[in-house]
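Encoded as structure tokens, the following chain is the form predicted on its own, with no partner shown.
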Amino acid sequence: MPARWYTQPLSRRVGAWIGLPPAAFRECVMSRINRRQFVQTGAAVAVAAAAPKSVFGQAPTVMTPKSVKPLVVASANGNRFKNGGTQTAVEKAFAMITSGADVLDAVIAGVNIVELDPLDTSVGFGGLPNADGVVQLDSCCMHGPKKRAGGVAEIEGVKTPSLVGKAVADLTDHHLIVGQGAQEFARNLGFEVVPDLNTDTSRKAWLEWKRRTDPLHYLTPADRALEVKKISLAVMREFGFDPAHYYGTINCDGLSPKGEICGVTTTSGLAWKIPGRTGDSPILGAGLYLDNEVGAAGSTGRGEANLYNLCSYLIVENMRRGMHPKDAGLDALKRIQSNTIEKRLLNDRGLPNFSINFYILNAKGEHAGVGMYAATYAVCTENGAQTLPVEPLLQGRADQ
């Protein structure tokens, strides 16, 4: 070979050797390389697709469809009280949601009707007071899309604690403000603070309860708890109060056509409670919990049973795993039943002697009301507002 042969580019030398022009040889080589890279890349993608999810980590369940039918669910008093107006809580919330309002604004506007209605003795103005005759209110709220939450407990003098809870979520870095601090927080924001949230009816009922129970304050705790509850329910019946209002509360949760979920729970708490007692209503995971991709759950009834088991959180996590709202709620009730072992909390059948209900919706627009015993709950859809029976875990009544 001539010496200049070795100084030529490789493509020219090999191309000449096999009879191809240099340009044609380069195109042939690059074409083969590109096909080889394509085959290798495709194989890698196929292997990755076939690999178990545990290799990469499992993403949370996403249940939110692109579009759903709007829905509001609530405790039964959400479709009963109107505070002199024309709409119940669920009707108001549904109307606002379907008009494009923020879902949390809508459900809070709904429960404001009940908070302000003196005829409901379990919520807001006219709620049954604590053992000292003072109405102390609790509330919390959650905004699914914004991932915000806020609440107040033991707040006095403010008729709409749900709005104060929303202010905690919107204006602070906190989730819960209690007692005098909650009242001062509300006052500083311009909320009206009144000296007394009792009505004539709630005050008279408290005076009668006080007269009957005062001699019992030095019995053993177990005996006292039993006797005070009997007297409390007797006084409530004499004054025409719903016995369910011994525990009180309203929960309301909404779902917008865009799949936005928000909820609120508000209460005056256990009738004639120890001053400072806080139940489940203002506690995230108990009185209320939601995840915008999964659903929402809220509660009424014996708050201590719910607090011990954090049932609203449990219900949402059950739905995350694919359970229907009804099944998710019944599972939480079974846990409460299995954890209720103190004799004072059991009836003659050895079953829980208290009521507790859950109001549940998921991101697909399915809903359910479940209870330890028979009860009702409120729903509002495009077909209007309804009061429906809950799915009871146990037959009979709590006091049987």
Second form
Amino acid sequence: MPARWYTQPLSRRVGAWIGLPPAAFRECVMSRINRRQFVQTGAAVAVAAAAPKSVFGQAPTVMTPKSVKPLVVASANGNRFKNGGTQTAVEKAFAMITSGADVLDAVIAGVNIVELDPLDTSVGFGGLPNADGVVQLDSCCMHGPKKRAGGVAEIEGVKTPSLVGKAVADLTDHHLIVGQGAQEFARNLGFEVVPDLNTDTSRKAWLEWKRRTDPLHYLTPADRALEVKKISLAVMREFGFDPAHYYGTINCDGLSPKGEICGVTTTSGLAWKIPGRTGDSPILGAGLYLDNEVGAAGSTGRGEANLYNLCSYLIVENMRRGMHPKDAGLDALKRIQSNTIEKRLLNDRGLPNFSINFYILNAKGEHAGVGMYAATYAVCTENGAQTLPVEPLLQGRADQ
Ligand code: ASP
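Show the form predicted together with aspartic acid (ASP), please, the one above being the form predicted on its own.
Below is the entire complex, every chain and molecule, led by the chain shown above.
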């Protein structure tokens, strides 16, 4: 290929490759048309047969006909925020699933409500920024029947990173695109890129956090490090933010009547993190994992604890061995507890001083929310949306 080829926008390059003009290609992406429909669409049909396997993926999995009650599970914010509309994330996802929409499109449409709602300070637009005041977002998604996945990390300026993660799954041979590359990928596909995802409130809170953690106030970096978490939690309280949003994320997983399982996780990550810090949310096996024949698990809470133990993967493998979602999740929490030995991560009872939760469903339609400490999670079934208590591993509360 001539070097010049690489300087073309992605939509032009991929569009030309498969025989579609850039505008038509972007249209396909933005209308969230799925890969199979895309291949069946007009001009693409002719080139699909000859296209490399990596472009169009494998043949659709043949589904064993089964019937199961549809279900959506999510973190608690999935049954709280409506962004001025009438439905929460789990309600939206459930309504779309039961109307026959693709399950991944449904759960992503659900979390888009929370990503776009400035009132949730842990996700998308209005998410708390990094230590430099820049909102950096992480997301990943998995499609059970298609066995495809995609994610983005530390993307700036795009309000719905979940849709960019889906484009990574649908349109590339990759699973994760990060930073500036992720933003350029989104821009080339026609996503709006805005200069700043802060709200007035998130910016004011960051300025206050910055003032109180200014290194000039501390004799040594160690003295400062000791204070940062306390200051962060104090600023969260004073600005009326949910302390659960120091960490904070939305995970949403759905099961269709045909037994199709898909999931998505999206977050602004740890409040006032070191720029570039990436947690568990965009990492397959950590922030989200699923297997269409087994079930799905996703997480919110201290991402480092999850990354060290890859708990969503562990939970799905536990279910594969026959465990109920609740037992599979509690087992993963025990793993986290036993691997948490550093004093700075333990409270005065010697227990983990952080919160972490998992939202779990299996292919039979059973579900559970589990947490290191008491918390809640969201469920939507034919009986409507509910916020239920998680099964806690430990009594009491985390420091946050
Ligand atoms: N798990 C996310 C992270 O560590 C944050 C959260 O869910 O609270 O980035």
